[in-house]
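Just the one chain here, the form predicted on its own, laid out as structure tokens.
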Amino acid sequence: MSEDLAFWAGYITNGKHLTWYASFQFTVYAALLGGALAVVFGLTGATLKNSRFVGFRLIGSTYSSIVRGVPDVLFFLFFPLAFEQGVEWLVSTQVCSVESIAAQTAPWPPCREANWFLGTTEYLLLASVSLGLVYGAFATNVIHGAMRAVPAGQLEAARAYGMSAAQVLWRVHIRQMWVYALPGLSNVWMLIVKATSLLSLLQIADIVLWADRLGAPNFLPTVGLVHDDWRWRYYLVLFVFYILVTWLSERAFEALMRRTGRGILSEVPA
């Protein structure tokens, strides 16, 4: 019994498992930053769609329509790569000489000096921006619908008090639309949380990648087979983790909806 406990204590606290535990922070950071950016992009897109100017409305509608039509995984792979190579091309126009371009054997970047070496932090930021862009398009439609649901009398009353168009937008319209938007935004948040399982596609050693590595059959030269295929057990841990995040998110959004619903008419969802 004591030998089994010692084995399991040493097994779950070895270096690889500690790295796996630490990788949970990447999922949390990507979800929080991606969610915050999705709200920013959603507010921007909804404001453009509500604009009096046709050009702005066209920009907002194009953003929400095109980005929502692109598969998440495809955009998740496209944007970081396009941004990275775009930066490298821009740098190459400044630092690459004819000799360095001729000496470059690889097809990209144009020269060695323009190569941009990305680490986990940079890829995590690009992943978060990708999440924000993709799900910001969904948030745009949610917020746009919520803004249209604000009673017109509230806006007319604000204008009657002499508020400018910008004051009506930020002090009345956007503040009152949250009670209508939060139920839809909670669904967008859940989608963002689930999409964090794609971080390994951007060379980030996240919880999914480590679960696959740790659960694979493990051999040691001195011991032999430590364990067979345990991947389903590690995936079960991730399953519980995401369910726990979902439960906590639901409680948080319920509290936010109660908060924003104070003083609103009874027919408005609280």
Contents of the next structure:
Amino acid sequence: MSEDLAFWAGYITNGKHLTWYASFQFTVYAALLGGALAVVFGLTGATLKNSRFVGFRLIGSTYSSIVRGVPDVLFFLFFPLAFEQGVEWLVSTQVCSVESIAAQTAPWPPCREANWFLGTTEYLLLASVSLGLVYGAFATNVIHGAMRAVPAGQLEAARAYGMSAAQVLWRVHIRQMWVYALPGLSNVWMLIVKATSLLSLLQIADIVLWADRLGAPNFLPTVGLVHDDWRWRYYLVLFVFYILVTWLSERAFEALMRRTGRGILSEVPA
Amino acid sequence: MDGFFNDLAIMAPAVAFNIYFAAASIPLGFVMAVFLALGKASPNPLINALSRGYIYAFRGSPLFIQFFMFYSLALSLNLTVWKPLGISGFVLHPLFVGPLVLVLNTAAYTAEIFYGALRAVPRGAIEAARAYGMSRTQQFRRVVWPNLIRLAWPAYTNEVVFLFHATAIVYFALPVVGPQADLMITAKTLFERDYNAFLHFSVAAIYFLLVSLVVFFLFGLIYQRLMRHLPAQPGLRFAPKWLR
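Switch from the form predicted on its own to the form predicted in complex with its partner chain and give that structure.
Let us now look at the entire complex, which starts with that chain.
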């Protein structure tokens, strides 16, 4: 019994497993940075959508409807690739000579010097930005709705105090908007958390990739078959992990809601 | 421009796989969701806890993980269960596993929508039905269900479109069998050939947008039919009205 326990304690703390545990940081970073960027893009989009200038308004509504109209995976894959190619094209206009372009056999980049190698950090940043862009479109809708839910009397009062349009927007409108936006933003946050499972599609060695590697049938020439296909057990762990994260986020948003709703909402929904 | 039309032609058969995954999972998911929603509203503590737990688990975890989990579970049962029964080629086929996981997933999301609608059914309508002496089944069929589906339909339409969008990740988690590639895999292989991200992914996006619009249109027609007891909204005018 104790021998078994010692074996399992050793098994789940071997080097590969420790790397797996460490890779949870990528998921957390992507979720936090993606969430923060989604709020930023959402605020920008909602302000554009609220603008009195037709051009801005069109940009805001096109952004939110187009990005919400295509699958998140598509945009999640497309944005980092497109950004990488854009940078490589920009670099290629500076560093490529006619000879090096002629010497290039692959269809991309234009010449070998313009190649931009992306490591995990770069991909993680790009993944966070594209999470922010995708879910910023959802947040745009949420925040746009919340801004319209702010009682008109509050804005009129602010104007009566002699505030300029910008002051009304920043000091009253956006500050009072959060209470109405929080339930919707909580939904967007849940979507972001679930979308972090896609990081492995961008060649980041994240929790999903490691679960696959660790669970795959393990055969050593000296020992024979160490274990057969254990992948579903590792995926079950991830399944439970994500449910736990969802549960924690729900509790956190409830507490936040109770705090921000003080004095504004007479009754906080449970 | 030539490449654009080429891509449109190449991806036309690919979109059929996405439509198949969505169409195969929507009816079953719908039926399962009705039972789950009733279970979540049920006074029986066991049924209630089970449906609540199911809905929470499947809404709280990513579809991507669910795909991996169920597929690897099916794989590990292959030697002991599917092989002896001689159905391993069928059970492990992505065209079977894909809709299976999508059904499990969409049932949870749809059940939550139906549960919300169930709670929003006017209390007075149910009381009136009871006062008429209707049995529980009659109450459900004649009063609760028509109210529920009308309340839930707009949200359900959104869920169907999201399900269609979710079919984009099926083949990132499941093996691609021969030429059976969906939109995303086709776009990705085309991209890996000539590195033209803007063209291939845009064409895939156009297909997704088009099918989503068709879904919105069809479900809008059904919604109009469901709401036919209400006075119709005045239609758009295309010419100014000179005289009143």
